[in-house]
Amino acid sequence: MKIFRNALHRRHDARLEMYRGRLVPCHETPARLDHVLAELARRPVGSLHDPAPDDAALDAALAAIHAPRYLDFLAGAWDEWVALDPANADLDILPAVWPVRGFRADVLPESFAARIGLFSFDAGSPVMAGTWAAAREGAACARSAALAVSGGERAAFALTRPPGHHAGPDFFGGYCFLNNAALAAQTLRDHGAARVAVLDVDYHHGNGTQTIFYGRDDVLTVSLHGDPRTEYPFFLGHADERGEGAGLGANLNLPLPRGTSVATWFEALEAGLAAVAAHRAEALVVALGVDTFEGDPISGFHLRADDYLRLGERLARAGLPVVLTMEGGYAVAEVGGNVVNVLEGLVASLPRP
């Protein structure tokens, strides 16, 4: 297996997010990336290699999936941001205002505040100095995972932060801001692969990637993942949520409540199988958050550290060539050890060549 690190993921570093009507240390931190690759030093399980310094290529990959005016935001903001008021150095951005039903997003404000709100969904994922570098490296790590397994390999892992998947075609939020996994998944697809499969295994809906893949059929979304009706991001993630247009079809949802048991979770990623067997997908791409563990402090899932071996095996058994982003995943201490169990499944069950 391949490794694609993000040696940038420490340029973002947050200092505080809005949770619950209060400023709070940010969950999503550069302890989460460190804590797998400590453990990858005692357990290696793949070779570490830096990404493809291709930046022409990644920048029309990110146009495939993303907005012009997003990226174009994204990569001036901090700048702009510090060019209102030297004193906003020393403070992270969060969006204050968003255009809610009925109001226009097709115009572009002028005003800073304006557009930090039309491009974000929440006010919990801050925008810092190294915001943009560290997300774009790790896009750059999800196309070079996404080349190799183009290439001939049966496996290849995005390590990085932040993460992907909440991250939609012209907005960001849930600590995303460029998205990984569709971003592997347009790759593969550029790359010779007919038909992708996007399988997200975080705790929360991959809701981005589904808004970016809702309208085609040649990338199947599905997610397993938190009610919707109780849990983050609220908004999207329901059952009835099929596609449409050409797409209709092609996106399944399976919201499990709060407390759901191991067993009902497994039922559940054979189900997810089950449909990208249907798909008759070429390759696999598993948005991995290990936030569906017992001890996670957001989220409500009952996985222990061995579940995620097991969930590395059942991934080798489906047969397809897989690329793996990292995403959540916030009992940090516990993070390096579940990601590198499921990686450590996967490859022990890969057929040898």
Ligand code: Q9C
Second form
Amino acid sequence: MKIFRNALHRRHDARLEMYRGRLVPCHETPARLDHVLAELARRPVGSLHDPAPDDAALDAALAAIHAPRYLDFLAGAWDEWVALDPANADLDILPAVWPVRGFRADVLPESFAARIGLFSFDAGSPVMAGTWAAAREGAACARSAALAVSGGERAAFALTRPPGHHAGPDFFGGYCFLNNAALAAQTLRDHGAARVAVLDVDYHHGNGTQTIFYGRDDVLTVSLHGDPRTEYPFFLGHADERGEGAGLGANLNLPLPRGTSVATWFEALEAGLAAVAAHRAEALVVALGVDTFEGDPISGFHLRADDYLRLGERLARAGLPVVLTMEGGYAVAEVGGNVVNVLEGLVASLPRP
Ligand code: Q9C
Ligand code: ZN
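Output the form predicted together with the ligand next; the form predicted on its own has already been displayed.
Whole complex next, starting from this chain.
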């Protein structure tokens, strides 16, 4: 398989996130991806590539899933922040005010503090000098992975951070800025797949991806995740969210209680893959978070290292060309082994062309 790595990922290396009333060191760190690269050096399950540097095509693809005013804001946020006060150069940006129910989102405020709130949904996702460059190169990886699969590869992986599945049409949050899985799905659609499915196996509900495709029937979104009644992102991810308008029936949420057993998790995976088959998807995007791991510090499922091999094998047996994007996973030292286990299981079980 082809693995598109984000060589700029280290430019997003923020310091502190708001967590349980304190600013704590960010969970989403460059070391996560470095551990995957180190494991790939030991177990080369695929070939490493840099993404295509096609800026105009990437911008067009991003504009298909994100709002222009959001992309413009994010691209210029750091320069604006530093222009406000040169001393800001030593600080990461965190929002602290949001337009909740009854507030207006149609008027773009002049205030930077107001706009960073408008375009976000939590205080856990700092923006720093290199955030845009890292996120954009990650989007390029997702797009290149989708193009490879559109061109006949059985499988490709976007090895990138920051992750993407919480980022919506016009908001960031949950450590995510640009929605790599959505971008891959859109790219597959634009290059010949009539119907695509996104299967999100990260511990957290893929709220951004769901929202981007909620009114569409060409992209099925399926997420299995910790029940939002107790788990982040809390305000979306319930089983009764089925899509709207033309998209009614093209969203499936499989919330599971914190502490769910591995056997039950794999049963939910079967239900998710059955929906993918019923959708008659021609290509599959897997939003691959490994924060379902038993040792994950912020999550509540119990998958073990071997279970990720089984996951990869099962994904291959879906029989579809597959693009994977790297999402969460915060047991930093184990992220490499767990991610590469998925890839190894997948590669071992892909049908021979
Ligand atoms: N009590 C991803 O895995 N904060 N994002 C968690 C838990 C945010 C996770 C707080 C977690 C975001 C891509
Ligand atoms: Zn997650």
